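Here you get one chain, nothing else, as structure tokens; it is the form predicted on its own.
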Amino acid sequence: MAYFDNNATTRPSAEVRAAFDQALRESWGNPSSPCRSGVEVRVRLDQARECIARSLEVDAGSVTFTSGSTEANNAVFAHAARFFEPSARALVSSIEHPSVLAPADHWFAERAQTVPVEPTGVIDLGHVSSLLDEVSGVRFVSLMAANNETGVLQPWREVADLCREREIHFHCDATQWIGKLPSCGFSACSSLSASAHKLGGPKGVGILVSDLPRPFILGGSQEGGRRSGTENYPAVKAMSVACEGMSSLLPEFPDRSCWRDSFETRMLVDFPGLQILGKEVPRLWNTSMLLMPDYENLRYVGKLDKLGFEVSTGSACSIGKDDASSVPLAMGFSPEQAKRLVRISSYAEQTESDWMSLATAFCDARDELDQDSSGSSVISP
């Protein structure tokens, strides 16, 4: 089966497994205990912590682990809205993830403004520079750093630096840079997201980087007192190990994009009438949102399952709503084209031969559903 669904989440390599495997038997103790076993516990967190921060080229003091980006989001939200004075306002694109959305309009409601997108999916800038100017009272602002259904990049070290410039707090979910760029400029920001399992570590674990003087979860001093609760060290060392590893194959991951390009290439030819979400902008150099000419989404990602690729149609935090994802319907497409989106997302296992045979494998898919159409007149493109 070629997996090409990297983007919501990725196979853990296998020394990622043996770290958590042997931190699982050999470092069990409680890292908080006085005891010998949680002290050297509490050691090797810490070593961990340091080996992230270096990574992202962070201060390891502001480092605080999570069960992923959805909290680390949640949280931020929840206490700008807390420490920041009650008239206070935030920008968000239009673009975010879920998990931003939401507590968004939850702690701000009415005070929280969506920033809109160009049909690109770019934020414009120029644009968020004049409400920061225009609109009084914005404290916090909230920019994803790369899109995880189209893999657009955002313009997030500029707004960081508008922010700063205004000493407003400025929050980037890196979720989906983090593992597939280099990791430089993050420090600019006052807050950031990262979940280990989108670049190859473990479900259930993540970071926000931030010196947030409030704690978010109370009921103990762990993790400098900002989230209680006892760490889960061995899920932080795969995740520490897994940050070593895709720091090593970063400067080969932008030269795969020609593997990508050249898949598109094939599916406008193959496909007449075919849209790519996002292709005359920066993007992921994993990342294909192919707008299908024909046939709802599911049906694609079936027949090509029986095939034996593994795709999806967009954020896996959206599928099973009624509703479209926001994205696309912000870059300007309406809710039926969303309905024929899929999403093609690659890392570090995928190679270029497989990225060609998932190409003729659409092909096959598409020749089947023309017969299956053909066949029966329920059925239709």
Second form
There are 2 protein chains.
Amino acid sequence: MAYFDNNATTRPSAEVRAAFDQALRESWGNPSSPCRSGVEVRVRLDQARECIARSLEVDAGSVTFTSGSTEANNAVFAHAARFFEPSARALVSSIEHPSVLAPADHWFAERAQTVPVEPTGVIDLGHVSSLLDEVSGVRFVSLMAANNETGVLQPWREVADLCREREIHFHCDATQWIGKLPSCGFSACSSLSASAHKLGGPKGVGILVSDLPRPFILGGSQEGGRRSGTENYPAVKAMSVACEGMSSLLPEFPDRSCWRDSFETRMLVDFPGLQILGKEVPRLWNTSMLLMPDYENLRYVGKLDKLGFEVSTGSACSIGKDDASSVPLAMGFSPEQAKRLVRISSYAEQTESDWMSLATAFCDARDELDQDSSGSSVISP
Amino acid sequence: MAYFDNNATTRPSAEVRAAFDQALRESWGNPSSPCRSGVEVRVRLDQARECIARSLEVDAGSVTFTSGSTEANNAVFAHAARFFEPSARALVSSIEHPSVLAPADHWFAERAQTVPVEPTGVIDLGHVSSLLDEVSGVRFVSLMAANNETGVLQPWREVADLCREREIHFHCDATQWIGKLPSCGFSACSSLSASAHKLGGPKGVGILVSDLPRPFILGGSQEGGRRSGTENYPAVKAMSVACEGMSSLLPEFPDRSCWRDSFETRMLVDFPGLQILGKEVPRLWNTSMLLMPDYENLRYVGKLDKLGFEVSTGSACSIGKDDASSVPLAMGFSPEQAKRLVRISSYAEQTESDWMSLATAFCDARDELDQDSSGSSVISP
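Would you mind generating the form predicted in complex with a further copy of the same chain now that we have the form predicted on its own?
All chains and molecules follow, beginning with the one already shown.
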């Protein structure tokens, strides 16, 4: 199978698996134990923290390990809601991940305001700026670095600057950016979340980079009092190895956008009426969100599966739910159109040849769907 | 090294590591993805859930996977605080783990009442009963199954019955019980938490068994809407293998208390003035909490380390903090006495011979500490 659902999760490399297994074998002690196995793991945990912080160009002292980006996003909103005055307001973009939108709604309720995006999928920077000037009491702004569904890059550095000038906390969900594009500039964010399994690491581990002092998960005061629960060193070590592995590939990754672009050029020829979300603006080099002109997305997913290609219909988090993902709706597409969206996302393993084969497979899938339709029309005219 | 800090964490077995690695290699898909790798993992995730539920004798439909017991305990208090009326009161035992005590304080504040324990370390069942009758508005009670520091078993089944009769939610932190004693009876609890790494599984995964419908970590609505964040199938699978492995050993585990008892008998002879916490009441078969008559616990930990034995000073969560653990204080010991507590905790790997060697090592350690003291008195009389 050629796997094109890397924005949902990535395959752990052999090096990552080996590091995980070695840690499970040799470094399974509890970092909070006073005995030797605990002390050794405590040292290694902080070495891994240094390594990850270096690759993300952030301060190791502000890195808290979490169970993933979802927990990290929840934590920062819970922190903020308690840390700032009760009247503090939050701005969040309309295309944030559900793990940002839901905590924003939960912790800030009517004090959370959604900032719309342009039809391209990019947040309107001028609108953000005017909101920051006009809405009183804004203390918290959340904008993702790159959208998980369209891959559209957001002007997070500019929004970080706008917030810093106004002493407003700026949170950046960098889950889809980190591991795909260089991490420079993240130190300008007040807080930052990322997940290991989006960059070749294991599930169940991620980071929150933040100086907000309040914990979200309470108890044994691990992680300098910022996150309770026994530290998961084997997963952290595997994340660290994944970060190192990806760092070496980062320089060549952006050039791979030409593979995706060639794929899209062929698709636009072969599928009249096809739309590509965010095509006119900067996107992640690995992502293509297609609005198919004809059949529903799950029918394409099924046909492509039989042809040896794994693709998705959008955010893994929105699959199987009754509601369409909020991202295409925020970009002005209808719920009916959202049902025709197919998301393609590559990563380190997928080759130019895989992209070209995928374009061919799409044509084959469409032919089969046409045949199914004409066949079924004989049975039920 | 002979490892006697299993209440802090346990060594993952070769079978557990193999299962983890196989899942990282073959089942790394996102269970929420519509493509083949996702669907396959979704099926396997529910198979592992069934397997774990079966070994804990609970309903699979009420099992939510979390990052561990700490998150599970936090989640159930957050649920309860929102689910019950704002005036609802909570009772928690004074010897609960910090991951229960801290959320109780955070979510219920002055509406949380601590229930004292007897000097033996057992909660006073009559006191619980009278509190349930006398304190109005109690909707939530939390009592651990077995204490992490002393190993003392609590009358959780009786408290579960008292609560059920009164339609009060009963939460049981079963982290130290599960994997050491049979799980029968837990279906009588309204909710239950456990952690894989206390029973031979990996860190970073645990369960909350509960029918309370509110989520704690919000976002993509995984786990039937009860816990957001990409499901960590490899860790869940490893937990399931750990549960199966321990289930086969459960029948023989309680008989191993005689090894611990022989150790304690020798210690009481060799260390006049030694006290053993909870010795007069039912305890976990693996735990011995010693109040040493002489030197501070960290000095024993250091000497025993050099002699090849890893022991602890108490809950891993309380190490390195300024405050002594609340458990010995709740049992009536002084902060000075708490500094002389050494916790020994075995598990599947430790043999009768290991226990006997440990008793010898304690004598050797004491001799060295005596020598150090007499030596140092020469230097600084």
